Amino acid sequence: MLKQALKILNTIEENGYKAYIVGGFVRDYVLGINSLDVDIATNATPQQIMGIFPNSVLPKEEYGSITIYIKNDRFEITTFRREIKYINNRKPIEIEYIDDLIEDLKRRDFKMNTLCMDKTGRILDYFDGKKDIENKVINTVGNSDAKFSQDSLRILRAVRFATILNFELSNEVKSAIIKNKSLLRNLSYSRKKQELDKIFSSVNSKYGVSLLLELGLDQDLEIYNLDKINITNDIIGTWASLEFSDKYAQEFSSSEKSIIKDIKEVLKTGITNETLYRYGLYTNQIVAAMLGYDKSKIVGIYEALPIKSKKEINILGCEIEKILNKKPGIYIREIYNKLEEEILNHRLENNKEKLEEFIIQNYS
């Protein structure tokens, strides 16, 4: 992507404007991390960029930004700007286009994200971003208190970057986060969950959780037992171990909510033949990971189940009616439930003769 991004810079500059790769891509390049997220800053306006790249797209939510796609690669191009006024401690609602790269960089969150790359591949460092990367520390650009009060999402971004990169937060950053953490209550649950998912999914997740607890963010995030979190390879399992505000529910699909509910049920009873049968292998494997069980053994037990659904019970409802010489009724369901229980617990063989015999003995 770097080669293509440099081509875009050259194209913009050939049209008489300035352009630089900025932010996370350059930071990751310095760290030797492969990144697919390329942001470009320019003094060209969105309309001028659209004139250079006719197939570019104007996003609905990103004011002052243009997105272009080359093959399957995405590049976001944003005009140099100064953010004048924020709303709800989150979004800038008043901006001013400017012609100054350094002024544009001042609006960014962390020093390590101010690194730029010009069209030749040369890295520009105006705010000692490289120094922070070398020292593995996160500092804001300018006053930390102002940065977090402007945009509360930066609080979670700071923890997320520290987690994923295994960096420390500077003392100033920590103090400002603690001072402004109540603003997280105004942040959308969608954005909170997105950041938390990245923290919980990181190989360094334990460190991330320890930071959330150290900074006292759990209460303002409305997660009530974060100290009891059970990190699993499946993010649904991790969330299932937590007690959190109902307002997060809308951020889960109906299927995810159902799985979380099932996981909690299996955790209450433990993994048995019945839970494997009723809730399926996927849910039980998540629980196995949470409890530290060997998942391969759970697979073996599941595969050995005599039936995996009621449809596999080797007798039909009409055959039960005939055996008992009765008309259809609710008793059929009751008998099926009993057969299901007996077969699952290996007390009854799923053989038509044995099933008929059991029905005659117990229901005739």
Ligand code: ATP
Given for the second form:
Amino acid sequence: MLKQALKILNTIEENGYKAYIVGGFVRDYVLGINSLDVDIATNATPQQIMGIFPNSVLPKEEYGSITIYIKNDRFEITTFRREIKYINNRKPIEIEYIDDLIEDLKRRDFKMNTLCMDKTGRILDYFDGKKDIENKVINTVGNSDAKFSQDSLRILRAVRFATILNFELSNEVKSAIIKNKSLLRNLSYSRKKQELDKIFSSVNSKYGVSLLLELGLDQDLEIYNLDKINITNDIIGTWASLEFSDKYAQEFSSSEKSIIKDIKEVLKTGITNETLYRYGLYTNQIVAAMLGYDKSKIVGIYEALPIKSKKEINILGCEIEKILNKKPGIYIREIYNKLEEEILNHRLENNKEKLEEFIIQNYS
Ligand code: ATP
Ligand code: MG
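Could I have the structure of this protein in the form predicted together with ligand ATP, to go alongside the form predicted on its own above?
The next block holds the full complex; its first chain is the one shown before.
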């Protein structure tokens, strides 16, 4: 991936422009972590980049960057820029393309994210990024208060990087976050959820949650019981343990929403034959993890259920009608519900004669 990236830098430079790898890739490279995508900064405009790489993908959002895919690797090429005006403490609405790398680095969020690599693989460190990485600390490029008030996403990025890298936030960063945290309310729920997902699914998530609580971000994130979070391998279990604003709803698929609802139901009663039957193995296994139960035991109990759906009840509707000598009606459903309950609780065997007997005794 690095080789490919350097090749791209060389191609851009052969066309007479400057180009550097910047941001996460270089930070992770210094840390010895494999990066999934590469950000490249250049003084060539998006149009000029498209001229050099005809197969590149057009700008994503209005952010004016060009994406190149080589096999599964992603290279995002962004023109050096100055951000002039921000809207809603998030998006720069006015940018200006510039020719100067250092000016471009000044608009970036954290010092560790300003490290660059040139086409020869040499690392350029204009803002003490390496020092922060060595000290495992996160500092903003320039005044922290200004950085967070310009773009509140940076608040969550700070916590996310601290979590994933196990870094500290500098005192200046912490105070500026606390001062600007109410601006999180202007951030889209989709951005909030994306960052929270990364924090919650990190192996270091406990630290991330403790930072969110320490900084008091839970209120502005509209999560009401963050101190009660139950972090599970399955992120959906983690979300199910939280009470949060309905405005996050559209960030979950309908199946995720229904699993969250089911998990909450199972948590009320605990795992029983009934919950295994009604909500299925997957949901109950998530609850098992949340309660610290042995997952394989839950599989055993599920496998041993006498029936796994109504269809498995060994008598047909028309047979019930015949036994009772009655016309079809909603009473059939009532009987089925009763049979289901009795079978599930091992009070009735699921075989035709036993079922017939039961129906005659109770319903004729
Ligand atoms: P990762 O890709 O691992 O999430 P990253 O640091 O590469 O981390 P990206 O979102 O890919 O993050 O952004 C690339 C670079 O762009 C960052 O390293 C940073 O320099 C800059 N950047 C991204 N988002 C912002 C922002 N909201 N404010 C300022 N600079 C940003
Ligand atoms: Mg990146």
